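Here we start with a single chain on its own, the form predicted alone, put down as structure tokens.
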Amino acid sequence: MGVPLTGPAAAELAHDCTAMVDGFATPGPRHLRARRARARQEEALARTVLGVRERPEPELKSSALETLAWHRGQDGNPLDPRTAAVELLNIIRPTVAIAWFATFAAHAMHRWPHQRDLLRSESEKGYAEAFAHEVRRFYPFAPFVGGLAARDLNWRGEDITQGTLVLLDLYGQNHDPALWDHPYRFDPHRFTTGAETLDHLIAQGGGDPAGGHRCPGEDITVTALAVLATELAGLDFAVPDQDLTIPLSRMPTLPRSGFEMSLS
């Protein structure tokens, strides 16, 4: 993002990242710790903004930074440092969410051990991103997402009055047997045959991302997670006794242990 970090101030905002997407939908301590972490980061960027305008505006910008930091809005100004700052932060977070999809992957490697070398072959073009897909689609990053009903509407024989709280059950759809066959087995090969379409997965919300309520990083996301997952199988990693089973009840969720692993 062309953010100029230390290796000890780069630790700190990859942790208070943790922090934010450990602590969304979530009541209590993770979401204070949350609501400290975004506070913390954003006064933290702004002050980078700040520093960026110090300097003369270049004519091309290189990065994320410079084009938030120079970006002007219709009244011709730039943004206030702390927009600009939300902004840049949103881009920066989501980065960070992939490592949760990140120890899926392993967690997927680990159980189903032929899938590291079909990650390792070559033989199946496509492959990581078929296997990017199907660990989205089979792991539960999050059990659903929620939103209020902006007007009085009218779904598939049901009122919905607006205001009305309304659930997407994203593991619901991507388990659901009239779209998926055979939902619980983890079979990436599902997506390399094109008979699956991607609007059945909802892993990171559905619609249009122009329009609907989908994750716009998506296709990063795909594209990030099919290389670590290829970069993962290519490792000779050992995984000691741990708790690996996967919570259903907490948002978002990951195994008990985490992940540990042990290179050799």
The other form holds:
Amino acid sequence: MGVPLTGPAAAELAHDCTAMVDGFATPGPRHLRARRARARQEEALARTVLGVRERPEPELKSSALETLAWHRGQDGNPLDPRTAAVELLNIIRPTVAIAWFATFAAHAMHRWPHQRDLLRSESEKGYAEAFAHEVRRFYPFAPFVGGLAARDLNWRGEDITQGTLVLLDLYGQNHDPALWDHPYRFDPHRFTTGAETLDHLIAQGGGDPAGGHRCPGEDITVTALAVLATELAGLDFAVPDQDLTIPLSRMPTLPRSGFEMSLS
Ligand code: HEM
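Can you now output the form predicted in complex with protoporphyrin IX containing FE (HEM)? The one shown was the form predicted alone.
Following is the full complex, with the preceding chain placed first.
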């Protein structure tokens, strides 16, 4: 992103982003912690944006920070610093969320150790990416997304009036036996055969990101997760006794103990 951070500020940003992801769509103390973290980081990043503007505007912007700091709205003026900070955080925060999937990747390698061998062997081209897709399909992260119907419509015989709350069941579709062979089997090979299975995978929303609200960060997520999973598979680690059950009543969820590893 090009955000300059010293050690303690980097740790604080990481800590705050974790709190923001953990407090997503949750009432209670986790939500309050997330709101405080968000306000703190919006203020800090707004100061960073103002710092960038103290220097002359470069013709070629070299980072997301510079691009946002110098972005001009339709009125020709740069964004107000707080808005630019919100936009920066909209990229930094979900990138941190990939760590949740990385934890699930470690969980999968522990539960099915041959996955670790397959990731290590590099014999199958594109396996790490297929593994990343299967982690996103198999494990629960965002269970559903919601929206209000923008107009009266009919969806497969169902009348839906404008303003009705509509939920898209992400976890349900990603485990629908009509779409997936043995949906509760962890099998990255289902993504090495053809492209059409990818249309069914809606871990980060459905439709087309160019025309709707589907996550525009999906490619970034898959690429980062494939790299992280390959790195994890290459580490020599042992897994001490812990509670690796995953509570489905918590959102966003994780193994109860996180995933503790001891490196040799
Ligand atoms: C753990 C990884 C991620 C998950 C589970 C995730 C999930 C989602 C979901 C469910 C939505 C809403 C889709 C909808 O309403 O239909 C969304 C939207 C969005 N995501 Fe992600 N995302 C992830 C990573 C990222 C990354 C890495 C970026 C950018 C670097 C990103 C940027 C965004 C943005 C900007 C939106 C709003 C799109 C809009 O409203 O038009 N996400 N994401």
